[in-house]
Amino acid sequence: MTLKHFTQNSDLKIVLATLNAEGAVIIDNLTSPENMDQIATELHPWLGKSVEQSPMKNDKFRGFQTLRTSGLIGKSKACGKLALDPTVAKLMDGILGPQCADYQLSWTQAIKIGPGEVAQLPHRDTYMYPFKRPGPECFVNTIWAQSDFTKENGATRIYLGSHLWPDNRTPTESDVYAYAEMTKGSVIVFMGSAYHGGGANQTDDAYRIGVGLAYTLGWLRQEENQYLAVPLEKAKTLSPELQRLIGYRVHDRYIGWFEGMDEELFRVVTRKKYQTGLQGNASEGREAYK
């Protein structure tokens, strides 16, 4: 079982159909190696530490040979650019768009899997949302390759089709998974309800580094508290598009408003047209917010 690879110029309808059917796709070389190098430089103060100094600590789930750091929008300008990637945005419009007026960034994390790390426990990223599975997707994850992903160095393992499994089914030894093997600058896009986990790093000296940026419906609470992860003074310097993406906007007129709204920060006060949250289209919703 292998993941299907596409390019930036692939037919969007085919990419979306594959994502809906299999739960994951890879877009090859969606950004340049130079952009990923910039992210590496910006995140070095956190990922350049020893495993014992991991900003997010270590445990069985996070890994004992793995470094992790979150709050990426506040730490890396280049990560902000990745979060707004237009190809990824089109996929989010197709998956999340039918269920909300706009989607938002939910979770950010850079993950550096070191030599000797064991495979991570397979899991879904939607455990915190009490929605029955299978059902409409509420969370979509992306992991960008800051280094080449190989089976040997810990490429993400994903159980294709598992986003369609019922709640009472979990992976067994008889279930087959695919490895997200991809080159630096490529990205895997997968449903949050698909079972997955970091792979074992069987190398002696190679690190597998990925940049995770996940998206969720605009009317759900974000997994990572972006208002604390991105300091207010930093948030004020972001582009209006990125401010909206991390949650500084009103969803469908009524979710997230407050008296005396700071127009300079929000850049959003009213909607030009109304769409119901369950039938809206995210791309139209974003236009309505402008």
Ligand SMILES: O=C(O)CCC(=O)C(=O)O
Second form
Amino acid sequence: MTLKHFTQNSDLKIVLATLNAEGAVIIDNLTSPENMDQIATELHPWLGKSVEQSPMKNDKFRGFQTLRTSGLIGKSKACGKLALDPTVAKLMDGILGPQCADYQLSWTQAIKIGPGEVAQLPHRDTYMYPFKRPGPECFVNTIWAQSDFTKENGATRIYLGSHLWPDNRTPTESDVYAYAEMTKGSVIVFMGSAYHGGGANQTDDAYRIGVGLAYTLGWLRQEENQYLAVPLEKAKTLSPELQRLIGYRVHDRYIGWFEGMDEELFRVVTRKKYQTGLQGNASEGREAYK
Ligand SMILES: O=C(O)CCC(=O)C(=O)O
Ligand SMILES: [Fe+2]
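Having seen the form predicted alone, the form predicted together with the named molecule:
Let's see the whole complex now, leading with the same chain.
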């Protein structure tokens, strides 16, 4: 099984249909190598450290030969640009849009897998949410290649179709996974319910660097606390689009307001009609107030 590759000019309907059917797609060269170089420069203070000084505490899941840093929107302008990528936005609208008025950024992390790293435990990024699987997707991840991704240097491994597996099925030895082999500036987009993990780095001296930006439904708690990761003073310096994306906004009138709301920073995002196929139906309840 191999991942299907598309480009910025591919028919969006086909990309979305593939993502829905297989749980993952690659969009080749969606941003320039120069933009990825800018990210490397901006994140150097964190990713330039030795693995022992990793900004995030290492453990079995995060890997002991891997450096990670989060809070990317406050650390790198170029990451903000990636987060707002228009092609990714269309995919998020297609997958998350039907279940919310507005999707939002949930998790940001640059992941530098070093030589000798073992493969990460296959997992679903949606473990943290108690929704029954399979079901409407509540979390979609993107990992951008800051370096080329190869089988040897730790390209993400993904079990195609596994977003449709029931809760009681987990990957076994006989399940086949695909490698997200891609060039610098390309991105893998995958359903949070698809089993995946970072690959083993079998090289002697090459690092695999990925920039992870995940999105979730606008009414769900974000995985990474964006308000602490990007404090108010920093958030005020971002574009309105980026402020909205990281959660400085009110979702559909009711989620995220506070007394004394700063109208300039907070805007109310509503969409006339959306369907929640998830358990509980907030929109029905809301109808009663109209
Ligand atoms: O680094 C990768 O390729 C995947 C990382 C990942 O899935 C995670 O940390 O949740
Ligand atoms: Fe993951």
